[in-house]
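What follows is a single chain, given as structure tokens, in the form predicted alone.
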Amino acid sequence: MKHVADPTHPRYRSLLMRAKIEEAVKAGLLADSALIAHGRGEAFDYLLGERTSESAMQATKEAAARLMAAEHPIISFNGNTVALAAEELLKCAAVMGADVEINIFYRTEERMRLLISSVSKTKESLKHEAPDGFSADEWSRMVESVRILGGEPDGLIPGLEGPRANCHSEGILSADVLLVPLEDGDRCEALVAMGAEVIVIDLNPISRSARMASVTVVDELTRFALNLYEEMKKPGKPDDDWNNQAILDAAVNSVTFTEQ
């Protein structure tokens, strides 16, 4: 993707990111209110130094470890996800069998079109697009076993009402492990009251939805989804004794408030 920007422009990456989420707007897949949401976020990332830290890659490693663990994994995808790294977390589906869900908190029948449409898209293009690692063959199959949910929900979130509580119930309703980037705080509590293990990506260490998850990683979403896909090669097992909340301190610690 092109940009107007200077490639050398020291936050060229952000502006990338930025510039798709105007793109993703302007072609309908988003709701006016996507750009407020990446702007916070954006934000949010600015003070924690646009940078990976050690406490979000551990946490990611814990991600890996649980996932690849898992019964029946499951990612969610709204639309910002869809926008910034449907490829990324197809990919790592792919790797860990897991089904996608489209899952957004404005929706209408058009966006779900056009979101599913973008993502089947990217699908088949990523069959082709063999890894190191992977045969084609190989590859193919397990890129085409990603089923993509969400344009006929079936099942309520419990907890939850209006159309935020729809969906699958082989999908989110049945999974063990969830991988939710960028959740609103109210679903992320009703899904860990599910009885899911709530893995959430969010820039904002002290949001409800990073209070309440399981395991939070505390990074931009597309360095999360590069990140996991490579700790996916070689996962460690489950922490028992797994401590969020130290994760989160770690992250405020992280703040910085020096020039950039």
The other form holds:
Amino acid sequence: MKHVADPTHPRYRSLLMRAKIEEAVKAGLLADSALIAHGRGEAFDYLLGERTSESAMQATKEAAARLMAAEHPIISFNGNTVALAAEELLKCAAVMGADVEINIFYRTEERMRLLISSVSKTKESLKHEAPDGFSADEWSRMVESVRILGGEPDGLIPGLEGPRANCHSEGILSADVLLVPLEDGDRCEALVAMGAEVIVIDLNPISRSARMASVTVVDELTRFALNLYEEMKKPGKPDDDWNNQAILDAAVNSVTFTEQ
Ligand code: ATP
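Please give the other form, namely the form predicted together with adenosine-5'-triphosphate, since only the form predicted alone has been shown so far.
Entire complex below, previous chain first.
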């Protein structure tokens, strides 16, 4: 995707992402409130210097370790995740052997249909783009094995009311490690209560999701997805003494109001 702004503009990347969200709203993939959620993220990213901090990188390494060690990892996609990072996260899903489950706050059948179709198209084209280190056949098989769940939920997340509780018994309900970018606080709490390890990506270090998660990566989603892919090539072991509060404290301390 291109943007009218000059690519040398210091905020070009940010403008491009904003345009992706705008376009997805226009195409009916996202509710209008998606723009507000994105704007909140932009504001935090601005204050965090629009870069991956050391503590965010540490949390990304822990996320890679846990996802690669998981028996049944699942990546949950909400609408903004589809608009911003579907390709990069599908790549990660292929490498870690995860399925993807689409799960949105304002669930309508039409929006779900559009999101599933968009992710399926991205998956289809990704199959033909083997990255370094994989043969074309091997990569195609790995991508093909990523299932796109969400269309026919047959289970409920315990403790949640309404359509956002819908989920798949072979997906979110049976995951041991869940990657939930841009999750809402309520759902995050319910997922943790189910007993899964929950990895959250959220630029707001004091959101309820950030505070509830087992591992919180306080970073912008598209930067995280690229870093995760690299870290998954050389995963460490999960840290049994992981101190998530220390990561949140470090993120709060890196917020700055000085000129960047
Ligand atoms: P909670 O319910 O967890 O307290 P909230 O009500 O703020 O959170 P939403 O408005 O549903 O949650 O979600 C938006 C969250 O996602 C915000 O915390 C925002 O900072 C974060 N966010 C938005 N865009 C991005 C992005 N591209 N990368 C990372 N985080 C993002």
